[in-house]
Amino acid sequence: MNYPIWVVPYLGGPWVIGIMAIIHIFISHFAVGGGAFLALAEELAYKRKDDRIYQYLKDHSRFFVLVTTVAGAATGVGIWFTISLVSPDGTGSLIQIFTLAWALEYLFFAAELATAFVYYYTWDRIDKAAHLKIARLYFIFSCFTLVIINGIITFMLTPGKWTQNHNWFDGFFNETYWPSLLIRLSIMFAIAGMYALVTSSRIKDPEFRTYMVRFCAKWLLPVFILGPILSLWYLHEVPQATIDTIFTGIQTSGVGNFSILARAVYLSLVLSGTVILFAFFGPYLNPRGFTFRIAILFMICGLAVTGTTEWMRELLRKPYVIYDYMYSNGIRKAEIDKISQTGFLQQGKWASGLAQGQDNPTARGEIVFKYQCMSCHTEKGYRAMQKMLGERDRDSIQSFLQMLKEHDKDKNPYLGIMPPLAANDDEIKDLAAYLSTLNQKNKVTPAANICLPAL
């Protein structure tokens, strides 16, 4: 509320970011996981004194320096730019509370970096121990920048002690930070085992080839082991009420608002089981049979259990972007109570100077709508309003406005999945005004300047 809006038209913020998001991870997880494959197989080969392991190897570091230091950067800056515009009070709030360990992940990733550039240039140009020094070191560096970016990430769905000490060390280190960390490696080292299949189901040799594969395939096995156990786990720390939302997804048997987070869940378990035994009775049972062809749709299957799963994570810590301390939409939980009694066009500093004289009350229900509901929904599209109203006219649209006003769940089924409408009476008069125009033929003129250009 205290910034210009995004608006991207059909599609939403949120699914900007989470595209965005589902392809840098599948890189950046590659970067840690590849590391661990570079390094062990490189000491295979130095063990074995194996020429055809370097060779691959060294082909290998390319397709691998490639993919994560220019797809990787790109998309990571990517990352940054669309979460300062989609939820910018969120991005800041992460960059003010953590900005000491902001630093040393930037510190360490330039680290991984420098480290990546100087292992593939200096191949045949070292003596193998060193060359092989440098492997673990980079392996090393990656490693942190994960240690750092899995607290961060972990503590804005269990933020832990520092909802009530605000120490960022206790929320750095919160509940759901080990079973995470440990989550992440094992799908790191399952990733790296995939992207390893693509390189290694191009060797010409054919007994090499299916050496290689058969080891590239045993890069699965730890989250194959360790998985389901981890999963519990993490589940086990994760708030009650998330929990609580699960299981009424699976008793309305995934229909409604509250089996999304259900389905998600069930769908990162079909998924992730297709690619273990896809894996076993594939490279592993059969390597002679793998080709290049059936890598690439190896490849486009663990992106997709990668997207399901961070969708669930993401899923995990709704309505709220940092639990229990900040909604989706940007406005912190403390002060939902005193902008249902003042306005909310009369807090925040963006919106506010928006309504500033504007005297229709369509128009100000517009900027409502887009500061509190567009985090979650479009006019038309993706959730979109205008389906989910319906036919309903302005008198029932405000009654369920009221409704999700309510601080009560008896009273309010939708408190655990939607932020309470902080508004006050006559806000909400404006939004039903602003949303019961939405399925008519001859819509009002849009408020002037409520948002930068669409995408």
Given for the second form:
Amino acid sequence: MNYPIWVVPYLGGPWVIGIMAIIHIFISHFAVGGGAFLALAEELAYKRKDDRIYQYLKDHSRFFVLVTTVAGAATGVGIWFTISLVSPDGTGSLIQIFTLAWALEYLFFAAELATAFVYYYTWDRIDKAAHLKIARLYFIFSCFTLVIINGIITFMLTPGKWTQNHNWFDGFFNETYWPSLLIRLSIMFAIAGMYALVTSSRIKDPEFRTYMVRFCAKWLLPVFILGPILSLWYLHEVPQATIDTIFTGIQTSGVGNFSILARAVYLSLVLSGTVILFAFFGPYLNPRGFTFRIAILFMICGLAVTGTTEWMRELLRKPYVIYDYMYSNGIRKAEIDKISQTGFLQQGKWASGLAQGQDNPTARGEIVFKYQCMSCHTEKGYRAMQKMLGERDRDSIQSFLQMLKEHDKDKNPYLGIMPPLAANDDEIKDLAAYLSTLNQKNKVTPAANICLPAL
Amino acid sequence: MDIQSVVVPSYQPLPFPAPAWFLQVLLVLGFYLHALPMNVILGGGFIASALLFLGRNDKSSYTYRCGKALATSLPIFISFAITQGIVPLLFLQLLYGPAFYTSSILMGIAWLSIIGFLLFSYYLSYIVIYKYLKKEYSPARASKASLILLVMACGFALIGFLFSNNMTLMLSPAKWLSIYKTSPFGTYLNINEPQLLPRYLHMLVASIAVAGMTLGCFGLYIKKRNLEFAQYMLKMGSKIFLAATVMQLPIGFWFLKSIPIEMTQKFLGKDLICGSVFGASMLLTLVAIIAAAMVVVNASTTSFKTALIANALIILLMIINRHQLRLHYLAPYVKPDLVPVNTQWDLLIVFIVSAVALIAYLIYLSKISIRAYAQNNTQIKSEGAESE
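Show the other one: the form predicted together with the partner chain, since we just had the form predicted alone.
Every component of the complex follows; first up is the chain already shown.
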């Protein structure tokens, strides 16, 4: 309500973040796990004095540098761009709380990139022991970037004592910090293995290819063994209200008998299981039959797992952007009561600026819709209001909206996944008037036949 | 202007982690460290493309070799520019978020497209190296490399243009509401802004000058190995620097005229600090021009170093002026000095210690790289002597 809302028709703003984030995560996890892979594989080459592994690593490291330093860095900036466009209040809060942590991450990132370039450009130019040392240093610095960003990401779901004392340290080292760090590390090793399978599958010598494919497949082992235990630990630390939503959730927020969150969890588990079984029966047990095409298929599966897992993690946090502090629509929890009394369109710089001089109820309703609903819904596309409202008329929409305003979970079953509606009674009427125009059937009725003014 | 139509978002109700003046210093220094490599890639792309085109018929010509050296170095500069960009982006969001987030949203589509252009141009910089410059030479290949570099440079120039759009749009809160009422989809570009074009050209031409200086630095680096080529690079780099800096005189004047008169007056002396910084940068420009002209005549390394240092200082002073312009524009609307401060001493100390450690580490890495390449060159030389 403080900023203008960037309207992304059909797709919705959150998916713009989602697309950028999934690509970035799949690459940045490779940047960290791949560092461990390069260091350990080079150690192997060093101990065995195996030039074939060295030659493979030289080729693989070019691929590594091209993917991580270019696409990894650019999509990382891309995440900042997208989150500030879609959720400026949330981004502004995170930046204000963790400015110096981010500044610190930059230092490690600078060290990581400089080391990556020195590593790549000094192949055959420095002695093997010195080069191995650079590889190890790269891995250490890339891990430090994870150590920092993990604190900020987990803070959003479990801000811990920060909500009471606003101390960065309490927010940073929160309840899910350690399980999340370890899960991410094990996933990073798995992703590094998957990328390395792609380059290994192109080795010409069949005997060496078999050897390397098997070596790469082993990188999926940590997540196979530790993944379930770490996930349970992680879920144990997640707020109880969120766990309740997974299993009991709002059935109407999905289609069928499971809540949308439960389905995200199951999908993530099924896909992860598939990848691990695939790795075991494929490259591990039958490395000879492993080809480049299978490796690409494997990568697609890996991307799907990353996508669904991150989607699940985002859903876990609903309806907040910072748990118990700020809702996904940028309204702070502490503001809700005041807004409900005084009216939403009086609060917030941009919401009130846009409402100023606007007497048309439908137009005022549209402003409320943009600010309170569009952080998750679109008019006609993803989570479309048109589809969700169905044939409801203005009155039934209004009574539905009145329910969304309730703070009591017994009266408002949507409370666990949607922010309470922060509006006074007149604004709820306006919002109902606007939402009823989304249904074509309602549009032709005289009561709602009001042209939408351009905003 | 009706004050009711000026809508400026509030800061978050949270304290800053350090005093605003300290964060401002980090913003300006961070932008400086970003601007240096950014200028090298922006100007360097165009210059490398031109040099490769001019020297396309002879791979042993200095022109071709200069172009190749510059083109080959670009990916590392691009990486540094992106990494160093994090710092100013972070502190800009913190200090001027209310203005910067709003203007970014108003031009959201173009703003986000920067990531696409960046990926496109960054990969082109590698394609030029691996597909053309490292392959066996042919005039056709050299021409293609020149063309791809030109496309790459245009991509970076477009990114710069979009940044100029946002950096000027964030200075004009009075425009925002009406822009958003016209389109909430983030389709706006600030092309009606009088200072946009001169400001952008000022930056673009400056990048050509910086690329010239970079070429001269390459000359300094290889001086012991190949004096003649080094002198060529010093002279060529200084010529490029001179040509671009002379062009800056009318463009700079145009830029100064394009901003509101009361701001122009501040830079011309009405405001002591603004005027002093501006005056110092003008004096240093004179020094840099004279020194560079001397390099063109006698390839003197001392003169080149003088021009180089003067230029590095000019960029810093211009960046301070740029920041002052922002302060004046936003003074009535965005007041970071009024945000409460709760200094996170623990993190601040960790940050400062880590920053020092990073500098030490980068020096260590540079030593390794320089030694690695020096050894390699000696090896190549001795191998060459043996085969002779």
